[in-house]
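Coming up is one lone chain in structure tokens, specifically the form predicted on its own.
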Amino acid sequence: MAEYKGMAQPSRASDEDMRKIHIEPVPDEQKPEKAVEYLDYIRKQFRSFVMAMETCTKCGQCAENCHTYLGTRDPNNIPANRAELIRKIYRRYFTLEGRWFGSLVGAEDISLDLIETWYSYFYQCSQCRRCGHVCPFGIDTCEVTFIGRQLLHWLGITPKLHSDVGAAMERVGNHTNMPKPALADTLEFMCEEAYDEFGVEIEMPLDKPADILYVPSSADFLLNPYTLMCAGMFFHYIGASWTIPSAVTEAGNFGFLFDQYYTQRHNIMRLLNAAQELDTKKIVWGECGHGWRAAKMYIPTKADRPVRWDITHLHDEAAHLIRNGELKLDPNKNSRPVTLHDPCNYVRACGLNENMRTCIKASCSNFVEMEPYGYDNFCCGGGSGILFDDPDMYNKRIQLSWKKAEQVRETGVGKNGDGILCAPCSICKAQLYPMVEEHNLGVEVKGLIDLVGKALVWD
């Protein structure tokens, strides 16, 4: 592809210009110029991005703390080097030394080849934020990745998985295109399964006016049925007035992962409309890491109305009741050895570290911590929606999971082939299901509310 060398000064994009962006493929010959134009807009909006562009000293602290680099050993997957892919363009067009001295100061002209490189590496980063956790300057390279993905989306470059999920959310309110009749049938089936397996008669209401609006992951209707079934058992146990809204049967918000400006906000509006229509007092989030981060951090700022509902997480609700002695659990019901994978968005963004442990220690009799754990834990390798199933990317996903597999193996919970790897996030589950098989770890992947539900003591 021909290199673009045309712009010494980018054209200016106003807020109004950005609001008018109509997402469709930008012709290749226009992509370089548009990329710099959009980057100009971004740098004027976010001082933290400018700090990330101008502060890194390439100390290397982030390298051995990045599971992506540890799994691939690709130098471009070192977080500082990944950020450099966009920093050298920033330096070329927005700094005096870059405009004057070019490559002598590490600046580079924008080109289609470089934009293709952005796509490759910004979608190998799982946005786990561990690099920001160890950076001596506090640079959050995850934010650089977010911005890179947003720029790519504005150029019309988005992975099919992400764009399909975004479109499905707009159509039916979940990632899997399940219409309301299918949702209702699945919930009825789960009630029957709960009775057959646990001897408990429950209801799983859909679109019923209720105090609690529960937002599950749509994957719980298909891949993680015990997570949704046990959430229903939990609400039944505590006597809650609760419902699932058919308009939003998805705790995840893929807009957070590629399009902060429209797709994420659309999902938030859909949720608040459902809460209002169903006369809700509280919104409780299901097991999805990035979805909970998007809800907790962005609903108040992206909503088109005052947010009058309490918004909390299922694990927070369960931990509160456990500490108050209101949830009777028998940990011997979960006697198999179990270890906990800490979803990155929970522990490094949402403060769920201790509440997850309150739940798992009360529900399991043989709990073994990973090392490191909690805030220091490593990503599963599938975060931020890196769940592409084409052969090349599938193999890449297994590479990215190398560090997590090593952590699980070192706990010893799978040495007899009967261990449990607790993964309290739907994207983590989707990554870990094949990972435990490929790495032969001898563990079964389960959600956290799965374990709580099984441990409930019924009078």
The other form holds:
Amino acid sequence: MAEYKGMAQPSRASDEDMRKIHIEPVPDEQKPEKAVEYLDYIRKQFRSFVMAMETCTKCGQCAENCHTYLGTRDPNNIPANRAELIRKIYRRYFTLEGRWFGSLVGAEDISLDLIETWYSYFYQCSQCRRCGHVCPFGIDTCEVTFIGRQLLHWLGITPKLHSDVGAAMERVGNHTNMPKPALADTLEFMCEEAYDEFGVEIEMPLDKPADILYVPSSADFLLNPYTLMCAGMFFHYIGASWTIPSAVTEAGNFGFLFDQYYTQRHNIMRLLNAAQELDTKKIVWGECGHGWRAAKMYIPTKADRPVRWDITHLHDEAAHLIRNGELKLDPNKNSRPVTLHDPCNYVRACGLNENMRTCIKASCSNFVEMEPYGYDNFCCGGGSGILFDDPDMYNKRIQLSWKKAEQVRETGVGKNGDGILCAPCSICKAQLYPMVEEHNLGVEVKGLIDLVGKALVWD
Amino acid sequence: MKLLIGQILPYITIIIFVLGVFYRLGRWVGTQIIHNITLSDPWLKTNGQVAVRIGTEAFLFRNFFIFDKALWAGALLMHLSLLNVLGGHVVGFGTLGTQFAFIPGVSEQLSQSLSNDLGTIFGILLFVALAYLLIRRLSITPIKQLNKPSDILWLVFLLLIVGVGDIMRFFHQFHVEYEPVRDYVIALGTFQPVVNMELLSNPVFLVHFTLVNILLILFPFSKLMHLFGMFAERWIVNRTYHEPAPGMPNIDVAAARKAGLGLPSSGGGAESSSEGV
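Counterpart to the form predicted on its own, namely the form predicted in complex with its partner chain:
Next comes the full complex, and the chain you just saw is listed first.
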């Protein structure tokens, strides 16, 4: 089903799919009642959710600042209204004013239709936090859609894309279902490619006890090979003792996006176990936006035991070495016009703003900022893994990337058809590879370490 | 009726207001800030920075200023006028308009006239700003799409209270003197036999007073709680955060480069392609 009463919805996981990730779907007739029960459980925990429910004054500032609303002009995609989809239930069942005044204050009874509406709109939100960033109160709609998706998941409603990823994470430790032999083969192949393309001899160790545990995105094994190859070149260049853990070849953590309980925690513990087995001293994270937020900001509060390792991002480390003058980079090796798309989680949740710019300015000779940029940048439209391929949702993705397309066009980097759109996040890349074509932007999408790796001066 | 509104209702109002606010705050306190969801726009490193950020958001409406100047102007005017009007009620009635006489060189008479003029000015500004916000709410598309009946009713309700208050300033026959009001409130507050009940014979005062009571009763169960929610929410997203230090273990880049790590041992590597990446 890709549509419910006129609303676009992602194809959903079958009951069998849900059982693979340990959820027994709730029968339709029980869903409304259970939804209220689960919401009651969860609202008593998260202050971020309660404050989002109880503080909004509907000033409307979020509307024009949300790429989803800008691209679709659908009233339910105004962040305050998106939150309202759950707020009306919250009001009706958990506040006095909702019980007394009902629809006057926007309270509404729960219904299966409303739950289906959640499924449509909570999976159009990219959880980019731009609304939280511009809100006078700092209300983070992301906290609302996280919980909305969690409720849906417990009810048995999860996109097939997300449930498959959850199952793959549990099976092999990455999103793309790649088993260890395939990982080893790919790494070997990349070492050969690095030699052919850049003339350097590198090693990309898998499961070799080492000081640094590098966690790449699994998409880097398939779709973004230069990101992984150049990360390997970077580590090799600085003479690091590093390795990739086969247990978790995944910088992302889709649990963060649909099940912040079992799925997210399971993946975290799997990583920490691997770090211990490989005698790690520090964990360095690869290019993945939501995954970096899930790691940096959530591992400390989700792990089942104290975390012994500092966790930093590859860009943090590269920028640190650049500032110390330890990386010799030749920006003329990247002379094509480049603009930087800021992954939302990097700039609004993880403080990577400056470090990304340190890296890109040192590696490229023709860098142009888009407008707005940094903390104020817009999402690519694929954030939070809404990379659905079914036709209805794919069309939505084109709409959701409308603002990004406009921003890229305004920079002029693609006017000769040889521009580069640096988007250092696996979800951004997966969204933008097709979208730069759909919008005819004349740019090629690349990671950031790709540019750093290429600019390295070896002799 | 006068007895009910003038002597019983205020006590009910205060009790509901205080208990209601504590009930709401208690619900908030009962939950936790579980994960670190601070906004890194940018991260704040000291509590001083946190105070500045939350302060500028709360008192100068920083985000409105950055992202929507028209809304900023209306919202700031409304809230600042409201603050002055509320403050004026307290010190104006409390000192019978002599609040500015504490400033050297200002006579009591001048103070009373200042108090009077400022009250009138802020009364008008508040009305105008509220009207502006209401018009905005009814005319801008995305905001129309956000409205629930209560959002509009609150603005109408506030306009009513302020409008009625302004009438007492503009129309001499409805004018209210500071002194009897002060004595009436003090008597209520100190549980003394109530004085000056004849105030309530002024229909405009009666309406103003009753509406304010209703407002305070509804306050804890309404969006007006954003007065407190503002700080509770900001405290979730604006707290100090300290990054783990960069720098990887056992790295010696100079030595690695000196050793020529990565350079082909055979010396016969492919040429560096410029179109690779």
